[in-house]
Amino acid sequence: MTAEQTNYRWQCRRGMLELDLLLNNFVDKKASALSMEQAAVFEMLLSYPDQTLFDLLLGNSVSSDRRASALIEQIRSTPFD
């Protein structure tokens, strides 16, 4: 695991188990392939309050930022093995 992935895993520790699972699954499988722009968007998403992030990831709300929406879709579509 890279230092960046370790940092992301730390930031993905949330108050909701569902967020932990979705975010850490994404970090484990796809974070190392993020472009610099995508990494910046991911870090922005990680700064959101848990409920806002939860609503975005579960499709209860939609981001007005197309870059965030694209990354949210990647997170949501990352398969669990």
The other form holds:
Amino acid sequence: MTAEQTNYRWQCRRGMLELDLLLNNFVDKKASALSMEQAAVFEMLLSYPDQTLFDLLLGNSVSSDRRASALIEQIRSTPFD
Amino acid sequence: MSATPEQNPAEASIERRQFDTLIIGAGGGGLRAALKLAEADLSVAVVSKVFPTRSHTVAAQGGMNAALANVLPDNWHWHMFDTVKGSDYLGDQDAIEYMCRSAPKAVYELEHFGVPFSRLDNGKIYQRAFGGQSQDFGGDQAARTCAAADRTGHAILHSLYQQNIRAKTHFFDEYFAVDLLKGQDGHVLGAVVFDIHDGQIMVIEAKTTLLATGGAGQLFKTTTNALINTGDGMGMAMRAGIPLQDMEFFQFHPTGIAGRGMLITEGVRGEGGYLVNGQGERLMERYAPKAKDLASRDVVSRAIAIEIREGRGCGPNKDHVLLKLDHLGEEVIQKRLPGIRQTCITFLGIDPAEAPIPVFPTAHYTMGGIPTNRFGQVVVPVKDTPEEPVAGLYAAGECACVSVHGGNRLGGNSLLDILVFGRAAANHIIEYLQENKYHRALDEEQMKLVVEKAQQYNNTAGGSSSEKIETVAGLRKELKQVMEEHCGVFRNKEILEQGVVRVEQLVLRMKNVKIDDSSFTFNTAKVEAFELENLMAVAVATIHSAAAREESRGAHSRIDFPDRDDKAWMRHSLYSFDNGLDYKPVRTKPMSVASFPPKPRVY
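What I would like now is the form predicted together with its partner chain, since the data block earlier showed the form predicted on its own; can you produce it?
Following is the full complex, with the preceding chain placed first.
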């Protein structure tokens, strides 16, 4: 696991199973390939409250930040095994 | 033993801090207690392995029961009856009375802390109807559940966290508690913890310690619980020689997404969705010809498990059944079940308007836990006394077993439990500290052992052991599989006894665990190893308790003993490492009203 992945790993431990699964799956498969800018956006998303993140990742609400909504789409569309 | 032990260089750098109270866990129970204590001007440390507002309380959507009578007539005594009946008469009636009487006050307190409860037009708090609630001792449906829209847990957790910041509670965020510390006289005096960021170990000395670490849903492969729910406080209690109570009672929800765990609400079947087996049959017609898919949770869960066990499952591995709702049409699904649709699309790539949802019973709530009385004091049997308090140690919330849920928890009673008993524990701690003003001396030898334990995974990479090396992920996966197969909703003697053997084997293999990350920075592999130790302890208690209980009561349902047996089994199970299984009577005498004697539980 890369340093970035270990750093993210604990921030992806959340209060809701749905977030655990989506975020960890994304970190496993995509996090090492994030650009510096995308990594900054990902860290911003991880700082959101669980309920906000849940609504964004489950499509109940849409972020007005285009970079954030692009990354959210990437997280949502990362296939599970 | 020397009173001033020599310190080796590794220990010399270990920081020691002192507090009046150490609280382990920052969900609703821990934070409610912390707030009460901080407001009483006590020094309070809250240790949480994740940032407090990422605790699992955030996932509680339903609401919180309190007999406010804002919508329909209600009173606490009816709430008490429903809770005793729901518990299948295994709940302790003194604790249940206390909880139901305290409920309205708990709601008003939350309101003052800033929780935005949903309102009626007249300005009063809105209350919704939930399963298992009645008026007048089993009469018409009651409306008892207060909610802040569909995010009650989130609102409660955030309000309590903000209030604690205001009250200057000391938070140790992203610290992991390894084990409890004791004095020579058996008092519990804090814990050894480490900072997940840099691995730095710290000794927290406390006059009182409250375990509020939540449930253990991660025991099972299919669960609604977040990854953090690994029964840490229960594992710590077990290693401190304390038994776990009623662990065979685990609530399963019949329809979780197969292989993922998240809940598909009963509302889907309420709207006309139905379950189908691998042969395309409506399977519930066989098990509940009248109620069919709307039969009670345990009936539906067991039906699904039996179909799969008898080879009528769906998919290449025949390991799930299908929940069909495409016949309702896209418009109805989008209008009435938008959240479910979104969840299925996100996690399965399946649109339920077009294809059925693969489902399997999912582990939801741990009714059992660390035995406490209604003051939150941890209690253990000592000689002829079944409930002797352990000095200095408290537990509250899902990790505790008061027991208000008994054999089965009612919807809306879990948030109530954590708030009422978090507060009750704090009240007792305040009293206790008036009598116990000074820090007691730690048992330094015991502390050394715990510090060593905290370091045990620091240097295990590439060990030269000739024994087979086990990985945390591998053992955890096996444990969850074994628990699902042998201690899930389908239980009989043979399956449970095989499960006991398999769990014991896994525990033995735990000592060969090696982790391949020996760094000190964000070493999550080390945390996961400690979490697995806790899960193993909880699994041992759970499977032994389940194998021994030869009756069906509440969520513990035995194919070979289908009836409740009050004569032999109206008693609490206790399982400890030292003494194995033991039992104690149910507290059937309430505080002020007459007992509710056991009756058949019919809804």
